[in-house]
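This document starts with one chain, in the form predicted on its own, laid out as structure tokens.
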Amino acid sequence: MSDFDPRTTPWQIDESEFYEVEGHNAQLAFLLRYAVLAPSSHNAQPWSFAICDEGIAVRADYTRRLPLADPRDRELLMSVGASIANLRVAAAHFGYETTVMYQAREEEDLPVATVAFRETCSPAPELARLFPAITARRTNRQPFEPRTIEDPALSALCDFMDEHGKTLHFVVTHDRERIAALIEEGDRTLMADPAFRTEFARWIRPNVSSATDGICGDAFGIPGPISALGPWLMRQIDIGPAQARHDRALAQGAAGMIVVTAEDDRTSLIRAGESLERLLLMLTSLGISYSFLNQPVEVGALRGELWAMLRSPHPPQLLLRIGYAVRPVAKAMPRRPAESVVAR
């Protein structure tokens, strides 16, 4: 592992190695290399896996929870759902049909789901076609170009959104400015809390680091020498007013905004995370960038205001903007090696 670079090595998967692996369990372990590339809040990667007789048991790693940003573990569970989506997409690419069996009981020591695998000559095409996007997907927190989504991409995206209409919703044009104001207010509220900033600071990493989780400074546009000061600055300074103006501008300049909705129970959140990751892979395959602006969901009163704007019986869980990036993300965020999150 001496040559392991957490920002490059996990993302450089030679898929031909799958066919050199001997044994069913070893092939399932190989598929987990794609599962761990899923997005997660603060890049906390709150998942673990165990290969079992039924397939792969998927667990939520509650030691990686965010008590202030995500006190009810909603984002944590959606992150785990995103890893399941990656696992299923990779499985379809390599010729497996998958079935997800969700655990109804919500004890933290139980798996949230078990994914079963069956070899097939006709894996789900709607999953398999997303496979190339797994290693290409990046969250882009920088400004987007001031142009609309091109018609062919918009048509494909609308079709996908229709298929997931209970979970994914476009923000209508006349609500955009109101939601931008909620984002601004959310930033000011969250960043005014020193405890929230301290929690966030724990997950900020220098641009060059051996850390296998967290968000590196360059994701926020912080250059290398200064990025090491990021955690200290976050703890010491209330950047809420400046961040609020910045994020409001990001929302106003987006080509579109999408809200993820679901009930607050564990299975609904896991399923929402699966739909979310499939959306992100679809966006990536269409050349469309995205980033999250979850501030209105993370502040209780603002979440209620956002929900009142939506045409959904289910509460909002995540908010993201989409558009065409001015600059692509130069380097992926770090990842833990897959073998480190597989129970023995």
Ligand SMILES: Cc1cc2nc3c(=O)[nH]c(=O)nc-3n(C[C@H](O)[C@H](O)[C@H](O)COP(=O)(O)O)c2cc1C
Given for the second form:
Amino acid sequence: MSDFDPRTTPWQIDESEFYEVEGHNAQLAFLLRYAVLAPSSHNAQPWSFAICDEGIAVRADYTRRLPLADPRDRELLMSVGASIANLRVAAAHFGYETTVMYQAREEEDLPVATVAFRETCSPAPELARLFPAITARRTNRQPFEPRTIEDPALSALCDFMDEHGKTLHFVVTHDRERIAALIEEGDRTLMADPAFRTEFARWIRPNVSSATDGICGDAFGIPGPISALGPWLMRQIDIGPAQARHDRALAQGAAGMIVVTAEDDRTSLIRAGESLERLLLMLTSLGISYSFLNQPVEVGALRGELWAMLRSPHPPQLLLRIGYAVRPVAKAMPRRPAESVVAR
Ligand SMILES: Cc1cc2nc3c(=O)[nH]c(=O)nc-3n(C[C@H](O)[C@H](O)[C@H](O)COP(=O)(O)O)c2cc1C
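Mind sharing the form predicted in complex with the ligand? What's above is the form predicted on its own.
The next block holds the full complex; its first chain is the one shown before.
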């Protein structure tokens, strides 16, 4: 596939092709083109799929784990959950009702879940309406405009947050400064560890590259000519203090912050990832941007402090800021083609 550009081709899906593919299994394979557009930690895309008698078996690909950034595979499992959310949203758009059967046993070689599909005249509207956002969603790490969320969008977002009240929580204004300080401390702690930086460096890609995974330099504002040096710089220099100041300012200037909470077992994390992606698609539909500031969750001691601030019986898993982007993300991050993650 010489004309395959991992930063554009996977994102340009001609949805009318769905009606041209022949047979149920081919249609399910088509839906996977949307599943692989889900966000994932370091854009590692730690998933694989198999079309089976029941529907689609979803596996976590533990060969893509991040032992330093994500030693308990929490982000890995939420990433897989995000791909399930995209699968269900696309299925609803094309007229399917979906049921997810979660695998309670935690052996790594078992699928984490199986998604069953049934054709219906009334697919779930709360899923189907998120469909256009799948290809439009981008993580935007740039500063946001200094303004609050507009009223109609805020009210739609609040309704959505209420529906997912066990998993998604707004950070109250009162806690914002303390959380910004935790983010700052998290950056300093994580980046001071050369092993953490080396792992991160392995997933940084030049802006122009044939890589189908990882994060390109432009996602962090690194211009083309020096983006190829990104991994080397990350390994050599402790950017912690500078990153800490930058991220603290992002947190302080955000229109809002949202925490994802869930228990640490596999099914809870998969489900949290589904809620996360539905939130990101909802934000995208409302014209609101977001990025992750998970540092306090990734440092054990800080995670406890963050949890103590929340009114949730479940521990924090992710921390996001939201707001209106000054600049849209110019180019999507790469993806592996769906065919390459479907087991034969
Ligand atoms: C579970 C999870 C954790 C993530 N953690 C971070 C993070 O800590 N910092 C960050 O900048 N991006 C984080 N991301 C965003 C990914 O880096 C991003 O989804 C990926 O690079 C693909 O880019 P896209 O979201 O624009 O498609 C996370 C995404 C997921 C799903």
